[in-house]
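Just the one chain here, the form predicted on its own, laid out as C-alpha cells.
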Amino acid sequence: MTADGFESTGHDDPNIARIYDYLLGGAHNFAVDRDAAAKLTQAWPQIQQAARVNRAFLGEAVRYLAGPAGIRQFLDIGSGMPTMGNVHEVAYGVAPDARVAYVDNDPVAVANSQILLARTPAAVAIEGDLHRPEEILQHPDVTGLLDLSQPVGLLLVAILHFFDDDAHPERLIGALRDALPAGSYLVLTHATGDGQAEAVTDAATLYRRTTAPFRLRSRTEVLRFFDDCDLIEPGVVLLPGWADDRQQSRTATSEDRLPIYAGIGRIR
C-alpha cells in the first residue's frame, strides 16, 4: 500500500490503466508505466493531450446524460484508475441522486476505486471483464445498486480499441445493449487512424507491448458499435469537438481534431 492509502502492485509489465492515469496527471502509476508513457509520447507527442481530451468528453457525456437525457444510473466499464473527473463526481454535480457502478479488469485499479468510494454509498467498483458481459450484468454489487429494468448510461470510453476483431467487440456491446431497456444510452470513444500521421500507428504498435492489444478503427467501423441506437447530434465525430459541434459553436477546427472518435447513442 502506498503512502496515500492506495494499493500498489509488483507487476513488471506496463499497464494500460496506470499509463492512462499517468497521462492524465494522476499519481497511481509506477516506473514501468511512466517509461512506457515516455516511449508513447516520443512516438506520438499528442498522446497526453488526447488522453485529457478523451477524459473531458467523458465529463461532457455524463453531464448530458444526467441533465437533458434524465439518466440517473451509470455503468462505467473499463473505468481504470481513480483520477480527476470521476463519473460519480460529475454526475452528482448535475443529479445528486445518481448511482454509478465502475467496472475494470485490473484488480489494483478496482481496489483503489473501492478505497476512494468507501464513503460513497451510491457508487461501487467491481472487478469484471468486458469479454464476459453477462458476469458484469449479474454481479450482485451491480444489481444491488442499479435497477437494470430502468434506463442506464452505459459508458465504454477508451476501451474498445483494446479489443482485437477476434474478440468480437460488436457482440459484446450487443449483449450489454440487449440487456438494457430502451431509453438507455451508449457512450463510447475509440482511437482511429483515419487521416492520421504515421506517429499514431507507431503509438498503437507500442501500446501492444503493454497488457492489452490495440486496434485502430475507422469511423465506419466505430459506427457499427451503435447498431440499434439513435445517434445524438452531432453523431460520431473526432475529438475535441463533440460539445462544440452539438452547440454549433465549432470552436475546434479540423486541424485541432485528434484521432479519437466519440459518440452517444440512445438505445431503441
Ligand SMILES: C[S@@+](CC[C@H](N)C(=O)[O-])C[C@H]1O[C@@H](n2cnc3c(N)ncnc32)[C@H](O)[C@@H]1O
The other form holds:
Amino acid sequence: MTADGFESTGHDDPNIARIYDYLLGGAHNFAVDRDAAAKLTQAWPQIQQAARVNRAFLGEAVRYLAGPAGIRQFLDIGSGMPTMGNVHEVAYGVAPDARVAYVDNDPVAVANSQILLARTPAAVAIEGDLHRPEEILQHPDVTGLLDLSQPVGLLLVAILHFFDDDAHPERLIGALRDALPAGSYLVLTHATGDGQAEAVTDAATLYRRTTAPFRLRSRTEVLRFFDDCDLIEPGVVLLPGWADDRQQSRTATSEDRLPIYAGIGRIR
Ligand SMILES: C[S@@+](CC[C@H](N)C(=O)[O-])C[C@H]1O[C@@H](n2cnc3c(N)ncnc32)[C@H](O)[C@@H]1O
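Compare with the form predicted on its own: the form predicted in complex with the ligand:
Whole complex next, starting from this chain.
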C-alpha cells in the first residue's frame, strides 16, 4: 500500500497503465515504468503532451455524452489508473444520476480504481479483457449496474492501438456494438502515423518492444471502427481540437495537432 492508500506491487516489467499514469503526472508507477516512459519520450518528445490531450478529450467526450447526448451509463474499457478527471467525476458533474463501469486488464489499475470507488455506489471497476468482450458484457458487476437494454456510452479511449490486426479489433468492437441498443455511443482515440515524422514510428516500435503490441492506424482504418455508427461532428479529427472543431472555434492549428485521432459515433 502506498502513502496515498493505493495498491502497489513490485513489478519487473513496464506496463501500459502505469507508463500512461506517469506521463499524466500520476503517482501509481514504478521505476521500470518511469524508465520506459523516459525512453519513449526520448524517441518522441511529444508523448507526454499526447497523453494529456488524449485525457482531455476523454473529458470532452464524457461531457458531450452526459450533456447534449443524454447518456446516463458508461462502459469504459481500458480505463487505466484512477487519476485526474475520471469518467465518473466528469459524468456526475453533468448528470449526477450517471453510472460508470470501468474495465481494465491490469489488476493493479483495477485494484486502485476499486479503492477509489469504495464509497461510490454508482460506479464499479472490474478486471476484464477487450479480447473477450462477451465476458465483460456478462460480468455480474456490469449487468448489476448498467441496463444494457438502454443506451450506453462505450469508451475505447487510447486502447485500440494496443491491438494488432490479428486480434481483429473491428470484430471486438462489433461484438460490443451489437450488444448495445441503437442510440448508444462509441468514443475512441487511436494513435496514427499519418503525416508523421519517424519519431512517432520509432516510439511505436519502442513501445512494442517494451510492453505490448502497438499498431499505428491511418484515418481510413480508424474510420472503419465506426461501422454502423453515425459520426458526430466534427467526425474523426486529430487532437487536440475535437471540441474546438465541433464549435468551429478552430483554436488548434495544424501545427498543434498530435498524431492521435479522436471521434464519437452514435450507434445505429
Ligand atoms: C493508455 S491507457 C488509457 C487510459 C484511459 N482510457 C485514458 O484514455 O485516459 C490504456 C489502458 O488500456 C488497458 N488495456 C490494454 N490492453 C487491454 C485489454 N486487452 N483489455 C482491457 N484493457 C486493456 C491498459 O491496461 C491501460 O490501462
